[in-house]
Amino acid sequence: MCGIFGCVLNEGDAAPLVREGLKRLEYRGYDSVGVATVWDGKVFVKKDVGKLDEVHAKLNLDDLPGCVGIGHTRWATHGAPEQVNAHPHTDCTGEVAVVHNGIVENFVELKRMLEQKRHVFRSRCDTEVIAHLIEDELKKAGSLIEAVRRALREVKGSYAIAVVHAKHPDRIVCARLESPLVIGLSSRGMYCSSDIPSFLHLTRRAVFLQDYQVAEISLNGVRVYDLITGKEIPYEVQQLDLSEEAAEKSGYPHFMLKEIFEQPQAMKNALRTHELYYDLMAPALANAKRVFLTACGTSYHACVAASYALSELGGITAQPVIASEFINYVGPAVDEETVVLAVSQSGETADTLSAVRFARSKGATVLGVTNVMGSSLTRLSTVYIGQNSGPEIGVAATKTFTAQLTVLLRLAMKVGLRTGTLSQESYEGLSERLLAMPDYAAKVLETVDERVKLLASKYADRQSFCFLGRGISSATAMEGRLKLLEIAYIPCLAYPAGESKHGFIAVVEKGYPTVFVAPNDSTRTKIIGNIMEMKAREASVISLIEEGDREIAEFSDDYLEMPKGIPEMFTPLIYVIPLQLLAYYISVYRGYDPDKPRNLAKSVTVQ
């Protein structure tokens, strides 16, 4: 997730107010940044790495010169945070200036055709390919939005784009598919961008960009074609009645509420990475003598739920370890035929980085999945595969789980197909069973939602809770557990169900809250046992089932229904949803503040 500003002005510099833009934005990403200009028959471009301000500070992006202009607030996923990476990107003759928010997915085929043609490639980004099919496409064109209509058919991927031309000095054309692209119309000017609170204080008076759908703004107005067809089609203006600490959420309350339900399209965006990554990494792992995984707090429940997937998809053994606990626990184990696959959302975790240091000294393979390209955990690995899932603003870690553990499943897959324990016709598979994930996240969101709201005011009184799960589901209900920990402060216990006899069944009493994450798997038949032990002593069994699983529901004081067909390995991502809205809810119905939660911070970088 990246923030893309511009502007098409009646007077005066585009670029204080481009620069004004994408400090609005800056909560989209904050890794790098750039302004690109057009004025005289020339594109004028500031760039590099650092927050707005320090670049700002050391560039002076405001004396730019031009009434149009385009900006960019870079999250990175593909390339380091460096200069060369930084948007906007140019093309060959430095005329086409590009800012884009998305993911490229098909970037090294586009590049490697692109370079067979003789263009020349300057950084390591995917966005570059872009700028480089618009000049390809201008020589036959006859128009900078026919130009970017053809260049767009042949990416796959998502994308908000916003595109200069040096010699199309009053316009800028852009364009969207699955990222956010809105326009903004004043008498002073028009704008573009990622999200609306960057020109609220300008106008609020807006147009809502579609998928597939291209459009040039100037002075005399916005017209919107279909990036098919290339026909014209009517749009709708809309006025805006939000205040700008709203829409920077996007209307909702808190930043974490945004997040669980930015998770179909994180979810989407994790699963974009080019194939060769996974190439690159399912080997070592498929040939290690010892493989573990190794990370704190959700990241680590994310590591046990893929321990389970790459026993049963991978066919191997892969021990998740507490980062903290890596040097004590299982540091004698480690050397040369070691691979340690290391997860963490900045990649900046000091305990998961102590642990990859140690397992670096011993001659180990270290692999790395994290949100942040350029952090010290991509520099440590010898293989990363970045979740893309965008900032993640709440300090509890909502859409971070489902994007890693996507990410840990594409790959569990690909080592099974490696070893033999998948068919590629069940690789195949199960690779188009991940891709529709996505939507039963977004179904999933669309009808608990008021379900766990009724939920949340009926248990958030409770002083204590159980997690309960069988086979991956306990790492679901870990998670579950840690949420409603972190944000609600309710002491909470987990539990691998068939554990529960063992200690906490000696807490439960009349109406405690005992939560079983019990999908229609290999596991529900003993499940259903460890839930009638709760009922026998009157716990209240709230239960996660399958739609249609009426002997669970039966035996439940109250249940959510997830949708029918998840794969087993897959749970995890559709069945922690609810237990994220539900430590959401409680939080508020308490009076807390759940993107604010005390004594936690967003990146421990301390041990």
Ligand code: M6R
Second form
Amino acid sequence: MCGIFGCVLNEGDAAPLVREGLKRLEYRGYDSVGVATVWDGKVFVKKDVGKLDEVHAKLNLDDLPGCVGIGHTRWATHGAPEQVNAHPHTDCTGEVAVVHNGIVENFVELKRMLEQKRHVFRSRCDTEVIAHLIEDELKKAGSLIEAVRRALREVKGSYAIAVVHAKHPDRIVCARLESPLVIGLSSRGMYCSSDIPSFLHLTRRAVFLQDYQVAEISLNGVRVYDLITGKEIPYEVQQLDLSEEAAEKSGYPHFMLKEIFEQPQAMKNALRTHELYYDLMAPALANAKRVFLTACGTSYHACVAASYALSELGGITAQPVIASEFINYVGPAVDEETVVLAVSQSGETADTLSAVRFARSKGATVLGVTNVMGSSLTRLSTVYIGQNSGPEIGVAATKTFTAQLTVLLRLAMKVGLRTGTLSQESYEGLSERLLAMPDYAAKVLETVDERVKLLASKYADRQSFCFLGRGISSATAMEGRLKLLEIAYIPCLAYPAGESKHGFIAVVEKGYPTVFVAPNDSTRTKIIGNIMEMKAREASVISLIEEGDREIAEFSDDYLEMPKGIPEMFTPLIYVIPLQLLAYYISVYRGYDPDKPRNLAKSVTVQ
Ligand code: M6R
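Moving from the form predicted on its own to the form predicted in complex with this ligand:
Up next: the whole complex, starting with the chain shown before.
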């Protein structure tokens, strides 16, 4: 997730307005920033690493000539946060400048093809291919918009882009596919942006560009075309009625809820990571003598789930270890034949980094999964995968959990192909199912939200909860517990359900809320037994079941139905969603701010 902004003004300099617009988009990314303007037949660019105010203090971003400009605030996906990778990106001639929010999935192939045509690349950023593709198409096309349209037909992935050209100084061409783009209209000028808060102080008249649409904005107005056919399309101008704060949260009352609802897109973005990284990691994992997975908090739960998947699909044993215990617990076993896979959203968690540094000192191979390119974890890992979730503002991890898990599941499948645990056919079948998971997540969000709200109001005053699951669902249960604990301040327990009779059962009494993660998988028969044990002690059973599972529904005081047909190892991706919502709504019912739970920080950089 990055932020893009552009404006075409009828008088005055564009650069200060672009900078102001970017400031309001910094919640979308803030590791580097850049602005390009057009003036006197030339494109002028300033860009660097750092937050907008830091870069502005250093470069004076306002000091760029021209009343047409585009800008970008970055959350790195391809290419570390370095000056050369910051946007805008230019072509070989320096006449085309592009800003982009999204991921060019086929950039390796496109770059190779363009290099064969003697294009010279300066960055490692996927976006640069778009600038060179436009340069090529301009040789054939009659207009900038036609060149952009033709170039984008080569691109696989997601994008919202804005393009300026030295020889077309009066316009911006923009387009979208799966990344947001909105156009603002005013008498002073026209704007294009990733999100409306960036121009709400300038205008409240907007056009929301749709997927596969390309638009040209100039002082003559806005023209929208179909990206595939090139035909002009009529559009509707909407009058916006939103406060600036509500607009930043896209109308959601809290970032946490917004981020829960962003999960289908976050999972899709995670699936866009290039195959190359998995091909590098999989042999290391498949051939290692010992594999440890290490992380903290929610990332640790992703590791617990991944350890089941690596065993079931990958055919290897990978032990999940809480990072703060890593050295004392498994330290003596770590050597040159060990692979440590560290998972950290921030890439800066001190306990995780300490485990990683220790592993490196023992000669182990360190692999990383993180959301922050350029973080310490990316620097300490031999190979790392960026999960592409964009910034997560709520302190409670939600979309970053499902994105991490998406990456880890794909990795487990790759390992399975390597070890022979999965045949090519079953690997392909599962890959297809994994690609469908974002749609399952969207369906669950659509169907369970209201019902979870009701459940939350029913149970919001309870003093304690327990979450139980078997197999991979025990990781889902642990994550459900952590969410409720950290944002609603309710002491909660979580167990692999079979363990509940070895102690927990002593505290169960009438009405004790016990949440069962009970998909229709290999654990179902046994979990029914555990549900009966709790029912016999008059616990209030809340179960997450597969749609139409009448048997478990009848034993439950309340239940939530999940779609049919989710492979067992993928269930945490979907079953965790109602648990995130439950925690969110209970927190709100109890009068807390779920975005900023007390005593917690988004990134814990002390040991
Ligand atoms: O940035 P990391 O993934 O390394 O963070 C790990 C934990 O601090 C984090 O997951 C924390 O537990 C969250 N508050 C969970 O919602």
